[in-house]
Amino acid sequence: MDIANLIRPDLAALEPYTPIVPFEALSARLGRPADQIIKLDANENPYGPSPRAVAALVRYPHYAIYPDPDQTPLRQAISQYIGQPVERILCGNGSDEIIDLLMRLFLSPGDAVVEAPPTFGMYSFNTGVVGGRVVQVPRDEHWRVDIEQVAEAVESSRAKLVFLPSPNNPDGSVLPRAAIEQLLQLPVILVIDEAYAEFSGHSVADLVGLAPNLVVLRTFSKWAGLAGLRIGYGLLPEAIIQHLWKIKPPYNINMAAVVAAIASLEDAEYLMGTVRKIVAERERVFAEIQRIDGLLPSPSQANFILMRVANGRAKELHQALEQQGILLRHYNKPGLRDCVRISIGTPAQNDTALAALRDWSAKEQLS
């Protein structure tokens, strides 16, 4: 039997998503202990979870029992945090799961999804998994979205979904509220991914429910330091969320994630203190990178900075710093092949990375 003949041809040809290499694998590959690696490649929170969340994980006694399929206590806590009623909140195994559920709900094979690259890779990846097609409206050289071109793409492709992060990953730019309000006039579901909203202070979560076609995604991975527990949520109008409940797996979120997320919201003041530290470091690191020859950073309102590397040497820069145990994100895709992205770490981590960038730049000028 040839198993390949039984596989969906579109999935057999699908390009796999490229995730970040696990920390343990990096340690083994580089031959360095974990405490000698500065990991600035995945937009993780360098300060980690709230101490209250860690303590709650230790105290919780019922890990042998199946979790609440509706995540009711967590949704109530999110409601108080975000200002939306519980009825408009759906929790997911990371916000990635909400993306997947939305596509399963709305897309039949061949249906179109509009995105504005460079952007988060899960939108195109999930579109391929459900047999949809991606319609791309590339951003300009300043990473701005052409709203008129998006509208034309929606009309010509009869798209059902538009995915736009704000701040955008990988550059950190924010989509203006006026642009979002304009896009909401289109006959399409508009999904605004606010994974990094706590770092920008910008959100349109308040518009969910007022606009019947607006979905907002949020996560605990970045601001709350819970990336390893995979916990996110969506804010959705009732007309959409009632159908998502039908297809959401009942036990999609483990109790460790639920416990940690609730404790994080109870300790939001502490966590927002670490967010303010990261934002202050982002501005300092941006100013320092601007002074380094051969590097052109883009202004960011997230917890990372994208920078173009002169003379197409982004890959060489990435490899040079990796050999020193400093991990950045290098992109091998159109529009980003001369770019690397640096996540914001602690002041000490950032100082080490900046020194390595300066040394590399100085050697480049001499070569």
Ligand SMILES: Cc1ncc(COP(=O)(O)O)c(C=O)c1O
Second form
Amino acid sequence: MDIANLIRPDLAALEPYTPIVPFEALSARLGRPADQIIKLDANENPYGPSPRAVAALVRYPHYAIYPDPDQTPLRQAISQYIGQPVERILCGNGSDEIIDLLMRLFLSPGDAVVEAPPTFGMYSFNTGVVGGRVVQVPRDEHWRVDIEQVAEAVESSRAKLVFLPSPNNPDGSVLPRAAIEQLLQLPVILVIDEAYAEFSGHSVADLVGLAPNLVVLRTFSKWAGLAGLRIGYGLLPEAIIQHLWKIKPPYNINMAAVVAAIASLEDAEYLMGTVRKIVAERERVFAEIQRIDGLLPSPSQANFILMRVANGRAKELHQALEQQGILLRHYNKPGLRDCVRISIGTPAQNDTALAALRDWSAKEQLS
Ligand SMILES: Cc1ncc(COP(=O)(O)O)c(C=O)c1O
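Next up, can you give the form predicted together with the ligand of this protein, since the form predicted on its own came first?
Once more the chain from above appears, this time first in line as the rest of the complex follows.
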């Protein structure tokens, strides 16, 4: 029997998603202990979880019991935090899971999803998994979204979903509220992915429920430092959420994530203090990169900065820093080939990374 013949042909042909290399594997490859690696490649929070979240994880006594499929205490805590009723909140195994569930709910094979690259890779990945079709409306050189072109793409492809992050990953630009309000007039579900909203201070979470076609995604991975626990949520109008409940795996979020997320919300003031530190560092790092010859950073409202490498040697830059134990993200994609993205670390980590960038620029004789 040939198993390959049994695999769905569209999935057999699907490009695998390229995730970042696991920390331990990198540590072995670079021959450096993990604590000597400066990991600025995945927009993680350098301050980690709130100490109260860690204490709550240790204290919680019922890990042998399945989690609550209705996610009630966490949804209540999120409701307080975000100012939306519990009925519009659904938690996922990372906001990635909400993206996946939305695709499963709306797309039949061949249905279109509009995205504006360069952008977060999971939209096209998950569209492919359910046999959908990705329609791309590329951003301009300042990473701006052309609203008219999105409208045309929605109309001509009869798209069911539009995915736009704000701030966008990988450049950190925010989609103006007026543009979102314009897009909400289109006959399509508009998903605004606010994974980095806490770093920008901009959100359209308040519009969920007022507009029938708006979904907002949020996560605890970035501002609350819980990326490894996988916990995110969607804010959705009743007409959508009632169906998502039906297709959600009953125990999709684990109890450790629930405990840590609730404790994080109780300690939001502390966590927002770390967010402010990261934002201050982002501004400092941006100004410093601007002073380095041959590096052209994009203004960002998230916890990372994208920069173009003027001589096109972004891959070499990435490798040179990796050899020193400093990890950045390099993209091997059209539109981003000469770019690297740096996540904002602690001041000390940023200083080390900036020194390595200055060094590289000097060696490449970019001045
Ligand atoms: C725009 C965007 N959305 C969602 C996510 C994923 O978040 P989560 O960890 O909650 O799945 C990321 C992670 O990098 C992201 O950049």
